[in-house]
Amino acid sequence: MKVKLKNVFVIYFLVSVIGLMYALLQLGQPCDCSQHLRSASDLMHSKDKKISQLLSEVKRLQARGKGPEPEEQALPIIYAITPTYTRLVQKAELVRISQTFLHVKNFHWIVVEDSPVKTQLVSELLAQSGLRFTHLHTETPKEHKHKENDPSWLKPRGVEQRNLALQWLRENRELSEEGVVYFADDDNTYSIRLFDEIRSTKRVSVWPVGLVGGLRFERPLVENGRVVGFYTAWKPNRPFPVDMAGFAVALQLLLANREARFDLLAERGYLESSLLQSLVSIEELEPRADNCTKVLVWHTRTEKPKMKQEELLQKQGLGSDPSIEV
């Protein structure tokens, strides 16, 4: 019995020593933890992004809670309606004009996406913009949508989106409220002076637009403080030969004329007229910008980016990281 117990003890001792030596050797070996590190890094990045979004939302709510200064409250609100759609330059366009709008007092931005849903890109951009905003969406019917290589003038863009914004105003604002509605497309460039000019609009105000209609500018012609015609080269006999960026409408006028809207089937160049004809006559137009002699808005349009190199790299599986938002 003593021999057997001694043998068991020796075996137990040897196994323990071998186990201890193995454990000590493993302490110096490299550990393949890259997958765990990547997962942790992704988690931290996701949390940082969420925290950033929450902080932006808190700042926006704080700004909303403060409300406008007393002198701002006396100013009629400017409602800028911006239709937008997904494309490579969309974020750049929206960031550019939003940072102009930040300088406008008592301002409310109504952004309407041509989309079946609100996209994450636009939702986050608006939340971080620091502006008072309303975010809407509606999709243009397929038969009225532009195809990939269609010229921009072939079909009017943003018709249903502008009409949805008008509907929102009629459902959420009262006839007693003062305000001005401006159709601010995302591909224009705006001087902040323009918004000071249009804030006092009583019915429909008008002004020049630069770089439009194949001309350096188009503008209403004014005599003795009244609009008597229009300087334009393309279809000058239109009822209202003005660009979308060249007029603003009093909120009360739109609320009082609930059927006034843009016609999706309007002939090319007649979209603006389809709304204005139901609201005002040419004699009632209110000239702004020093009797329509100053250009304060430009129809600039961002050039469509060329993506040949990107497409070549994508075919090789080497395209840019799709998780980085542009």
Given for the second form:
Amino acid sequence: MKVKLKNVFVIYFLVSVIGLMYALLQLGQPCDCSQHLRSASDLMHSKDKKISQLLSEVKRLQARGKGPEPEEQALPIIYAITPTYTRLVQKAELVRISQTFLHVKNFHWIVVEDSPVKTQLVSELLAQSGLRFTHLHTETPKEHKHKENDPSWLKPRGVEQRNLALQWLRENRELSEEGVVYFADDDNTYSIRLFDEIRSTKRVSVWPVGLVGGLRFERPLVENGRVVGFYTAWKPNRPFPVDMAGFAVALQLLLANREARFDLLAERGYLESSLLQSLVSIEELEPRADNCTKVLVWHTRTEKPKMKQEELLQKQGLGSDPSIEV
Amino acid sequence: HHKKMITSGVAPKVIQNYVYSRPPPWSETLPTIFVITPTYTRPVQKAELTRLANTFLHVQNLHWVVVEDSPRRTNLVSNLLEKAGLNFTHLNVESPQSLRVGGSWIPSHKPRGTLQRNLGLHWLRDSFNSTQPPEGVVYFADDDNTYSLELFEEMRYTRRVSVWPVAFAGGLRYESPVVSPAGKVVGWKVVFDPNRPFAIDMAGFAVSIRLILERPQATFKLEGIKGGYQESSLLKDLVTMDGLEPKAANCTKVLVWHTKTERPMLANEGKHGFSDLRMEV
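Can you switch from the form predicted alone and show the form predicted in complex with the partner chain instead?
And the full complex, kicking off with our chain again.
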């Protein structure tokens, strides 16, 4: 059959008009869309729920920024005692450990300067750190002080300063307050996880320390959840052959034993023992860090920066601007 | 506990919050800071990367590009990066023997980290379209330096290349660009070879992403580079001295320290090792 173009147009026109009239008649007619409505409504409800969940999450996070949540307030406070002394790298050291400490909940930094006065550098740094802190100072007596080029092991360092911090705690804290004390030297490196291990201390807890004692790590040896010995190659017969960074003490234990402190006259390597032996026996030690198999803290040491050019300049009276703090 | 610090009366704000080991939420409007860190296996590596991560967790919109000097990506670095919570990219390229940091006591005088930094630049150029560059800046952060949080806010809005003082570089308390009263860099306050085109330490400058993408031939040069000229070998292809943007209160504040970590004394490990190698340090 031959289809004429004219006929095609006519048919098209008729179909369109009929369709249009049908649509016009349908306008305003009720239809059964309840199924669609219901599923759309469900979808909206679930989106609403998601939105309110997200909103409350946002509120929670905002509140976090404002202060501790109720369950955080119950967390024992970790008191980190950091002895420090003025030298070129001091500010850098304090800056970088403060950046780690900012990640620790319920943290209280006790910084004790080896100094007759509180220095401006440390005062300002602490004020800007964002941390809760106590700033103390005491000067190491001359005969116990290191001279410029003394090797680091010659005399025990930080003893008077740590003891002053212990004294402050004893004068300012009650037995009822839950807390744990950790001795955090300013040149070590601390992982965030370490502080979870510290937090659960009941009396004295211990864990491995990396890069110390001439070894990749030193650590307590643990059997059936108890410390039975120590893995160390240097003076293993010390009562407690652990590094300062390798243990923490419950605040209550220190408050109950007011005479326990570090011995200024302790032989090299015996500083930690001089405190611990009056507090706890080896059997009572609490092993942490997966039964002392993980290294969560490293005994790093920072090089003394070379100042050859600075010294040359200073001889010519052209040293760097001392008002620019380094 | 929330504290804001306004620096030098102008824009950059440093927010010090209790962060609890997650970075601040990513912002769609803040320029990204791409930090390129070359690293190599040695006893203090994990400690260095750990404390760097703890620092970077405070910086918003930071993307850490870690490039190992290694034939393969190591488990130590992979695991650390995965657990850290930061945005990261993990790359590796092995330096040929002559450039490698050796085990000897004599420090190598060859520039270190060059291939690794260049790989980081290459990744950036591969990942981003130069016609629609992301807002951001590239910073070369070695794994043993110390960085203040303020530093990152100073560099964030770099338009081309920004510069600032670095403590303990070049045998001085600090090395610094010399800034004219008009706010332009006119020289270098350094003692070690002040005639270098850019007498500045790796930690003392940052480059905008846009500029990196615009100049694909700009890389650190490997051959014939005297000690102290690494930085110049890159910067000369990117900018001239008068195009530099001085930061840190016209280069009067120290916000980064060229610290170096002592090599730990491991004598008690002896020739054949003593401690359990299964314990990662």
